[in-house]
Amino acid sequence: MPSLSGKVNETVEDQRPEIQGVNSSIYDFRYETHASFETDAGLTPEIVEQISKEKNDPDWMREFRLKSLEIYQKTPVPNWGPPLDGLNMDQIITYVRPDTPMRGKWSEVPDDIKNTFERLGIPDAEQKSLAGVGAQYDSEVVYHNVKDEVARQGVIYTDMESALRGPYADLVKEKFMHLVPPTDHKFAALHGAVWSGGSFVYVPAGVHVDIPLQSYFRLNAAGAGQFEHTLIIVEPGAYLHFIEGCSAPKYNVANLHAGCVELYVGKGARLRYSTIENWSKNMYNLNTKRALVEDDGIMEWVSGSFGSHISYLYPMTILKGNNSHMDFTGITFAGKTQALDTGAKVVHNGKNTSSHISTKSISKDGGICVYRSEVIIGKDAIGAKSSVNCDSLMLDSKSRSDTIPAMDVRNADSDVGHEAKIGRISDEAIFYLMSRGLSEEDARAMIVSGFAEPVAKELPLEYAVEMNNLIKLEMDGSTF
């Protein structure tokens, strides 16, 4: 499989300080796992029969592993992007149940994995600022819990399985990958065979949420995989912002996260998506998003993708109905060891439909960053008008940073551009603030920052916190 990496000017001796990468150690601890049950490494049809056996999943869930398990070993692997060389299903653990079952109080939950998020802060985010959080640990959810004034609302929010078994099972298997069938790639049939965990939204017509709903997805055992499905429903005019963060520990053996996200946006309804992702090194982060946009419906994406040793993440919009519009806004992080193969891809078929991608992306020490997009516009997308911007920033002569858009425009009454800017901090705006008054290190800091800014500011507070966190920069023993 080929790669992306890459050497420039490696000959060239750089005096300036060196920039540090992202200072992730809060994230970077792990407890002993305690599972009650885990599967052997590997996948076959035993291993999906005993996961779908342990889940107690209906019959037509169980069929529906076994299929995709079949598309899954016929599909070949990528080979278009970064490699996977690193990745051997054959010692992945696709299944860990932790030691408790679900809990809706949080002191409830066992000291060991209550301690992981309360560093985390999910507890105290709930209380300041969320409307109800889930909490995933390996593969399965420990604790729920939603308001009681959005609940009389009418909102649904539940895991997955609670979701697969009561009395929304008709809907959720009538929405079950079907943005995302089995068949799309290889990590979507594995997903299907092996999905676990997860969230499960519905909002009724007309209902606004005014404060966010998050999950959190946390993955603590070395050598397995995450496969969450997160399933959400808003329906005609309603609103709702989710809120997703994942992270892990770092071990010396792969990692995998193949989850699921698929997003249904009614008539006149609007969903933003933000999700913060910091995987630890040895993560592969083959995730699939997709939404699809209703009449005047409105989906709007905020995406930070940090950590991981490899990324392949493309959320992907389907503005289906008339005057639908999607916004997507991200930021990649890649340093030494890491190819993140981030974008995002949109589908025109409404007629008058709108859609902006902006997208910035830092590398350093090495680090890979690709921007990868597609923007289709349908034969019968009349009216339809879509920007693309991409701003890379390379933070030395070591790193890669490559821009590969596709547009496929159908139709001639149509509006669409593209721009891309990939370059270094230049010596002569270092030079301007330090005449200013700033070091050259505080310089430095404050451009990286104002380079991240358009992002954070599309984050509630907390979480353009945690975002600012994630890409600090040390330089020469100074941080921001």
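Numbering follows the first chain given and starts at 1. Basically, rigid core = biggest C-alpha set you can superpose within 1.5 Å across the two forms. Given the structure is predicted, the values throughout are model-derived calculations rather than measurements. What changes on going to the form predicted together with its partner chain:
Glu49 shows a C-alpha shift below 2 Å between the two forms [criterion: core-superposed Cα displacement of 2 Å]. Core-aligned CA deviation for Asp442 between the two forms: 2 Å or greater.
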Contents of the next structure:
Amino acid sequence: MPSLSGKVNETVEDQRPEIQGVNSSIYDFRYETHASFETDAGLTPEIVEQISKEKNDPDWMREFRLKSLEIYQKTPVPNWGPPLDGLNMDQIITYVRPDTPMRGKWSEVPDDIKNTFERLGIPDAEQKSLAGVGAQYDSEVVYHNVKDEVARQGVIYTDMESALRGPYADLVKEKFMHLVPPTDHKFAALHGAVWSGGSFVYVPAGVHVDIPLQSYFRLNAAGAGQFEHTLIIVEPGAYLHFIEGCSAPKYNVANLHAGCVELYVGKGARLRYSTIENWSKNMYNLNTKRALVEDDGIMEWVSGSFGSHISYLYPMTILKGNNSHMDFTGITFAGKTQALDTGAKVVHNGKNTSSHISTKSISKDGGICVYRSEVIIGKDAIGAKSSVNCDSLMLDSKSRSDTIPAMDVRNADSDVGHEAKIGRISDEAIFYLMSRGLSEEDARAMIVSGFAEPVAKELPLEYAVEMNNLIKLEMDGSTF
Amino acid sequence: MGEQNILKVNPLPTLTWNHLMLNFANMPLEEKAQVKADIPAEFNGIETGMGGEFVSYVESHAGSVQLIRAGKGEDLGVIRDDNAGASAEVILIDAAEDSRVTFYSHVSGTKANGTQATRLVKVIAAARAQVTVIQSQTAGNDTMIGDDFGAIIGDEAGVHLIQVQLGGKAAFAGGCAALKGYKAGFTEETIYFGDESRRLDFSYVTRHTGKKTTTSMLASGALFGNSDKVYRGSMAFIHGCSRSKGREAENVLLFSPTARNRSIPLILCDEEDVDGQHAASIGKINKELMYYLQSRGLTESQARQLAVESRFNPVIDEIPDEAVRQEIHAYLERRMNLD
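Starting from the form predicted on its own, produce the coordinates for the form predicted together with its partner chain.
Every component of the complex follows; first up is the chain already shown.
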């Protein structure tokens, strides 16, 4: 099983040493950083120039980075959302290059990095159920491989740096930060200035990639930022399932993740983008994801947010083509010290477009969940339909859960529906399960797993099991 | 119109993306010589839906206040607002324990004095008091409307707010209920009608602090022409308000390709033991319903009018004045008769 934890058969206590009083978790292991190069902390034109030089950028990219930095410096920090006071960009190292070039075989990857990914279960997953894997360690991709049969179909799956200089260089130049321009918000501008690593995927017209590709992002260095860029182009009639995973060890200083994902879904194409995010709880996760969907195209998001100290994450879909469709299924679980502000955005521009957003959020032990969304039905989106459903579960009165959905409808021939519910686990349900022999803790865990089931069923089986394990770990010791 | 004040009104209780332009609204009001009303201390600090800038404007321009005091156990019946249509008016209702009062105010196109009519109603409902406030308007196309409301609700008291917003160049309205008492209850019903280039902007907030408090907020609207509407409805469950419940729903019918509807229903919750739900439905009128009504001999315009009035009538019927109810029906018929 491609376990992200690599330890799913162990007992909860084995997996959660902090239950025994040790502050650690299954994702919280680290190796000493052996960087071959890292910038000074902070953000200056000199640092951006230095990153560009180290990465041997083409001229246009160097200029793009510097322009983005200017935009970053002029753009205010958001005045909404969880507080970002603890994030001091003067203390963030924006580029850390691991001491290895990118490899195509795990045996060639240095032991400490290889061990990291083995503990996360990535090589095992690659063998059993993935068509290709990219693994990023700090600022660079250290391993990339795609199965021969997928490559033979013409599928390109490579790191962004290779794509920037390879046969698809013109395409990358045309699409890079086109959907998410640096002017979008402050951290998009930051990404434009210091981005490094990430994946480029190109699926030719009509090609159906039967098993998923996966990229895994691991941030090992303390006080560093990770700014990977993912660009996926699915040509007309093609299909791809792309899985993204991320984690980091916990440090006492703030780490920052400001990645960017741009997805192009061609006519009649379908793209499923699944994420299980479990950043460490010192992480500021300020990520931007956006998809553009052409006629008859389908975009499906499956998003699980479990980690990070602060998250701002709202995958956005632009339904440009007629009859295009978007599905968003998300779950957010906020525990102690976490404020996870998540949701989705959709813009309907094409005729007869449709979207469905379904989210679940669980807050516990002082955690804060915010569901935030926007649904925009454009003037020309005749026949558009959108439905939004969000359920929030509060597991104690120390926690908080807010729902902030916005709808903007600009034509009369459309239908938009929204429903939201907030509440607790009913005493009757707990009582019933306990009367059937379950402990209170198990009864609560079972009800929460049931609450999350609509999300789990959208994931490949192995990842659904992993998500349930994460929920079980988070729920552990949650009787009150 | 002379000099204008641009007030920041209808603030959202928590901010969201600025580009949506929903965090607050800008409301232009006339800059006039201030004639400050004398507000009894117990009414200071009551939060309203439209917010502090609007309250400050109305209180500093109203000149005087209508103070309605219902003594312990007293039933004042229906009190009609004879000053409705004034540029700025303040109504304060102090309902003692077990008292009962209904306050009713209607601004029609002929009653609005000049180019703006603003009303501020503040309510203190003591234990078991029952207070109903009805603010309706069918103002002309040149009138700026501002209708604000705030209440503090005590143990087992009930406050019912009805706002009927059908006319005006622009109508800004809001309400806020502080449910402080045990089993305090608040219900709010709003109907709105937009046509031509009318701007409608609403903000309702309930803050549950008492245990077993209940809220019901229902809004129903119809948008024609180039009308542009924003509805903010927020329920806040504050730590300690265990066993509280809130329901909020909005239904909007869109009849014009150039009308715009924005809705943002919020639930803010830091109490586990509550039950909060909201729902919104925005869209076109059911085609089967229109077909059926037309097959029974109604014109398209009549069918539309029937569909809208069937949603509005339960609220209109609560207005305790037959003449005003007739006036409202005639107004809607005139406005919707597009044949």
